[in-house]
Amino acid sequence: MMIWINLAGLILIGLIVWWFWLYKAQSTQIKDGSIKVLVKDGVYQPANITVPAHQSVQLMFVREDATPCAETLLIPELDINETLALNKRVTVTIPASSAGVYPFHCQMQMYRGTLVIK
């Protein structure tokens, strides 16, 4: 029974080890204007997006994902704050801005991406 309760133990300690150190957020590029971000199970997919620099492009978000931490996208350094409606498409205009990283969140910092201005 013990080596039961054991092997479960690691077996938990690898899954967070994995969730928070060895992940890797699905990356993709725009090269088209706009693309379609999923809010789904946790997370944003994708969750690491390359945009260019000095060009407006479009973020489509279709939230799935009930959670009320899951209404709410932060891009904090570009003052964007956009409310995800349930089921619905909400395009977020992200302005012509110089290069950088900027991260992006729920209100709470559960969900997570990057947006990265080449």
Second form
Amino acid sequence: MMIWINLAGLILIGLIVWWFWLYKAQSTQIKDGSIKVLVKDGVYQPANITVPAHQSVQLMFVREDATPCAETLLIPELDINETLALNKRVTVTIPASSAGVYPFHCQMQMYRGTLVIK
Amino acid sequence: MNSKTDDAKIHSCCGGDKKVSTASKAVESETHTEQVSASSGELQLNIQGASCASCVSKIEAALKQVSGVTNAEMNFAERSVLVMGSSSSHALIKAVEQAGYNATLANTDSDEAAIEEKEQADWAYYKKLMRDMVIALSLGVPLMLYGLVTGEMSVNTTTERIVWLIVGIMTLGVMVFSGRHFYVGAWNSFKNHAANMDTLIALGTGTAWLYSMVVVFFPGYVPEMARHVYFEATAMIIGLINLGLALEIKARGKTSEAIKRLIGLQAKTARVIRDGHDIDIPIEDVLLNDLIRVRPGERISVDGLVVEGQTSIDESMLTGEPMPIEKRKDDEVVAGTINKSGSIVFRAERVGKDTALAQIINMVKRAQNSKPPIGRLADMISAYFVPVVMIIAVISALAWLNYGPSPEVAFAIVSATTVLIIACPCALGLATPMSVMVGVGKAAEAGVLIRNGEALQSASKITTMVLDKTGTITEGAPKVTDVVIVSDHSHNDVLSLAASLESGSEHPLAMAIVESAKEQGVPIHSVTDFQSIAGKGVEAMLNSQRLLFGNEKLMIDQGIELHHYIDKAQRLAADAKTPMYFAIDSTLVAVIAVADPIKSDSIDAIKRLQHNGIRVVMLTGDNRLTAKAVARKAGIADYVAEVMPEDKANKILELQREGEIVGMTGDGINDAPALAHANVGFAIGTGTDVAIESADITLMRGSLHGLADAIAVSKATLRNIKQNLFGAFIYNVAGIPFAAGVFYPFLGILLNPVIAGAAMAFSSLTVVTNANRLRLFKAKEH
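Mind pulling up the form predicted together with the partner chain next to the form predicted on its own we just looked at?
Every component of the complex follows; first up is the chain already shown.
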């Protein structure tokens, strides 16, 4: 019996590693130079955004989560930090940048997303 | 549904954003709507009463019929509509109302309105969290007390099963009502392959509840000793974490007090003189070159130049300089400062987002959100934290099932739940930003603008401070102190000729001579063939005479005999004066000395720096003797004289090679390369030009005390960050193993999940409260 329980535990650990770290989430391709990002219920929607390289685009954030943590948007590699007012559209302009993966997150990193520029 | 906003911002196609004040005002005041109608571009309205998607086309059609509107696009999800073209907001709102809905102007850009809205939103969220907390604790507390008093939380009889089933359903109610946001957040994160604090709370409380329900429904499958229910833990944890979040919101509000104070400095209206009449208009409507009248006690509304009257102005709120500054015609006045004594009229030179105050607010806001490098480790840990905690919870449960005492299942469930609940990624995540927020704000209150978190951290580590002499240690306004006539020329002749020659130069010493000539009313003539000899002096022709003015090097180069006047010059230099030689047609005619007095508080401020263990080095292009005298007066042992501007940067590099962490303070213009090479560049501003400086740290007042304040506040902030990080690390590093039961074999104790919930809830609060302690920090001037 214990063997099965232990095996189940190990599989659970494997699943945690796979689901949270190894799985490559699908990325949403930006169209028409801008995309709306909803900040709600603990996540950015979409959280993974693909942006063409060397082209300036706009991310339009709408925060519907009153948690103060969600208020700050940081894209450290691009030196962007913005305050997202509640229930307002805040447009963040991403300057034309070279290819790379640029994470964005809230102050406490509970909200996390990635900007894939390629 | 989005909230209704009161302000409007019209993106004008003609460039620049034009703001108008509240919607209600816009609707009420014809002047205001006219202002809107004059602009063409985009305008956003918030719509109320649109409950179905079909309303979209109706509203869009109504708006498109308004004259001047080229397009209207409604976003149903946001209940907002973007109107393009040129039309008055009044007409647009009326059109929407006629279509059967309500509309208000949207998209505020006013800092004050934004703060107000944020406070309202925070208050609403605080009330919600407190309500959720009361509901959860009103079930959790009686249950916990019952458990503590009777020790009976197990399921053995049918009656107990029924009672606990009812309690279980009530707990589910609490989970849905008071803890819904945790579960929804956890589920959404999970779908996105992410995990956060919600995940831990949801898993912890969910596991406790599910296990309890299994005990209630299938007690036969659970060993008798493990038939314990944990409904009280679920309810208590949800209640306590909501309480922690609510208190955190309250504490967070205090961290932004400094920025609120700065925003509060902005005047709301200005008294503009139009067509010969004084009219009060909203500050957003002030245009460039408007003439604005300010009476005693009133606030300056925008940046400008005084055109009439004279007064004294209190600039302390921006620069930290306590003494009011005298202002007369052609002097600059800055938005946010207070007119003390006289009545003045000034011309608006910078309005809206271009004013120094608006730029300072913007800079402080940005700096408050930026992170110093010290926070990077915590960020890296945060990124992996939650899944690691989940794995630890699984390992802990397995360890108890394999090696734990009876009842293994109960121990396994308790330990896994407690591990999930006690772990607090938030305390780690908050440790750095909260302190930066308060520290940068505190610095701004003292007239110190810190560009970003990196500058803040570097400033706390400075070991050597390099100070430029002119304008930094000294007033930067040299005056002629001695004119030693060597030939048969009169004093006035010498001053007149010297001033004529120097009028072509922009060197501060040259300006001192020209100023002196003007003061004494001697004529200044035009010269020809003016030439500046870098680092040495100037020469030019006047009435066929060759005029030469400069230092000893220049005279020696030109073969001019200085006789014993070198001694005289050296004596002047030893008295902290800068001696220069004046020759006509290769004959020395005078030695002129100029002195730049040391600022009254430079000596004290330098002492403060040295007292804090910082080595102070003075750099100057001035001659060795003068430099020595000034350094001695200022209490500086290390000085480097006769430094060309380009060599200043090399000196910084040299100090860095010696292992020093170097701060460089200069006026920000001539010293740009040195400022850029230093670990931290400090620019000394004069109150108005500060916001455009590009230094790491800008001192808004001329006093070097600002420098000591900047370093003191950086050190205090870094100390605070370290306390927070240490606390958060230790909390998790000690708390998680404790929760997993690592100490059970030695001490026989296992942490109760409810205590873990309380600890978790208050760990973030402790971090925010500790950051708030920084608000009490006061830099000492002595």
